[in-house]
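Presented below, as structure tokens, is a lone chain in the form predicted alone.
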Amino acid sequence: MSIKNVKGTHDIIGEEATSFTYIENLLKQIAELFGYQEVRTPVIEYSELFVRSVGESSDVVRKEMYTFLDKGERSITLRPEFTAGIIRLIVQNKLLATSELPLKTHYVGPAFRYERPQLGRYREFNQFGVEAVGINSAEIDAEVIVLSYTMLQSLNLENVLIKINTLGDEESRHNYKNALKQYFSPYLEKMCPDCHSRYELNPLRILDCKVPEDQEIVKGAPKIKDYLSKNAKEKFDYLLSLLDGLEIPYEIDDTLVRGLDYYSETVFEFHYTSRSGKDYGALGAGGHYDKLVKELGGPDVSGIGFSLGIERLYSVLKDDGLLEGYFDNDLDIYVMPIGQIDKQFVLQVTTGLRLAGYRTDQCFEDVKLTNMFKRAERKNAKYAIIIGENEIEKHEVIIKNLRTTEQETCPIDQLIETISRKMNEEDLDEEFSQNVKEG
């Protein structure tokens, strides 16, 4: 019986793997332009970290975490999200006491949630994100939103819709939760069991219910904007004015609450529909948090962050044809040994070309020269280096241009210099042809 990958996971190979690297590297470069530095947290954390931070009322904690007991009978969880682990790292290593504030970090890696696999979403998935911790200001909130929007624009994603809302300060949320309880109380018997639990633990979570009948009830629920304190409203209005001044498009969504309990004040999501009409939902999301750092043993400071799903980004970029032309996996050189010759000599030639910076592969199997040319063609190699007994005896190689079929014999001690000259001439020819085309 063959063993397959676990349901909800997938193997990342070929162009998809190359695309992931391209996306992650681009996002990393932009984050560092904004002054964010990379951190890495373990894949496993004590379960208490997520229960305390994400919240017992969230679906993540109640249904989706991969949790197990280790050999010491300690409860361990595969990280379902990054923010809690990042804050744990910051607090444990006392980074807020030794760094300029806000402390700005970025991360990338896998996370795990036991949920229904769907378009661009898996039970093991990859996220890139940032956290800015230590200062509570609308300007920092704006910077984080601008950073995320810049990343999506740099991937050539047009018509990104930023949905934004505020959950208000503690006073606002207290008043709003009471209003929601009052509203949902008469309907509660008809609503799903999850909504019953949410009603007791955190009625804001009811707004996130996916049951169609419950969604109809949610439509008539009070809006948070009607329960904002003066301070909360002024801060949100100021944030929107900052985004207006920076020409960042957004849409206020009164129903947006996000799925994690640590959020407060600003929350946002990035929605996108591909050119072919596929609705990918949220490519990423984020928000502000007031109590999370203190809850995990740190000082009483705020933070804000976001994450983007790499699988989602890859799917929509591929769907829209935006990855074409970014990947050059073509070989510069394919080395072809003929017959039973000195393999050590061939490997030295191949290694020398690689160390000189040329993308080089060699044929390791004993096959005919015609088959080696076919392999070089499949790899889209520019040049072939042919080595037989005569070449080894004379300490030389044959260089063949696979585009023009021209070939010449070259002393081995002049190989790198000759290849470099040929590559430079080829680049100049391509540049000239491009200039002619452009007039």
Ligand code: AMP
Contents of the next structure:
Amino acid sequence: MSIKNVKGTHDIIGEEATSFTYIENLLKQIAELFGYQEVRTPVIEYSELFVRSVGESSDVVRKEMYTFLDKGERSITLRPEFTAGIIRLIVQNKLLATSELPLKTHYVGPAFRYERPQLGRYREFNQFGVEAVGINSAEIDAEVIVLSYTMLQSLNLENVLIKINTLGDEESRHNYKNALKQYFSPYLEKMCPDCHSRYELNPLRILDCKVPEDQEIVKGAPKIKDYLSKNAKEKFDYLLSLLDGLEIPYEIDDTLVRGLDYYSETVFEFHYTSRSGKDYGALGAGGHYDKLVKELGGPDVSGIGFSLGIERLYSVLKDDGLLEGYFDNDLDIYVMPIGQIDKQFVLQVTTGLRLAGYRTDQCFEDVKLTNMFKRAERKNAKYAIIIGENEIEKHEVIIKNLRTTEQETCPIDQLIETISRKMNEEDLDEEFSQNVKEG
Ligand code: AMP
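Based on the form predicted alone presented above, generate the structure block for the form predicted together with this ligand.
Every chain and every other molecule in the complex is listed next, the one we just looked at coming first.
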């Protein structure tokens, strides 16, 4: 039996692979426009990093981590998210002491969660994200939200819905958790076993329970907005006024609590329904954190970040036809050797054209000339270079313009010069007809 890929993983092939690179490069460009620099963290980290940061009450730590003992009996985990690793990197390398604050980073790469595979949900998936660390300010929260919104706009995703909420400061959450405990206590017996441990570890997590009967109970639960301290409320209102000033549309969703324990104050998610109506889940999400850096051994400073799921971005862009026209895989030149000729000569011709900057491919298979022309057509090549016994003897090649079908013989030592002249003429012709079209 042949070996298949691991359940929940997926191969990324052809146009999908090109699209991933296109999406990631665009996001990177915009992050850098906003002053964020790339960092790369290892895929594996000590498990304790995630237990301490993402939190024991989160589903990610309780059920979804790929954890194993390495040969030295150390508990290792494949990163289920990036923020914890980035904060570890920042703390370990003492970057906060040597950088202007906030320290602004961006990242991209795979993350791993043992979840039930379904539409938009894999066990290995790719995230692009940012973290801005070192200063607690609503202006930075606003900058990060503007950045995320700009990224989604640049991908032509109009009508993205930003859902935003505040989890308040420590005081607000302390009071809110007590209120939740009081509310859930009489229902607890009927609720799922997970909710029992959530009740003990972090009652906020009960609000995310997916069991339908529990969701009914959750509907009547108290809301965080009624437990916000004066400070937390003022800060959230100020952030919203900053977003209004920057004309960033949002919707306050007071049920939004996010599944990772380190968040405090601002949390947000990006939602988008593609024209086909398929719901892939949130495109991305993020939030502010106050205690994470200290928890991981750094100074007592805040941060904020978000991450976007590349698989989900690709799916909605593809569904809505927003990736069309971005990919030019067309060839400039297709080199066609006829019969059993000196393959070294052919390879030198192809390499010479490539080094001169022309997107060139050659036929490696022993097929008929008509077949090679079909291949050139499929690759949308502009020119064919035909090389037979005769041409090799005379140190020549045949250049055929595949649009006009005109062809000429060219001495090999003048090939690059001739091709470059022809390409330039074609560019000028194109420019001319474009100008005529535009009047
Ligand atoms: P989170 O780290 O849970 O806040 O997720 C941030 C984003 O990563 C989500 O909005 C998704 O776009 C993406 N994401 C999270 N989990 C998965 C998954 N299992 N499969 C695919 N994408 C995911």
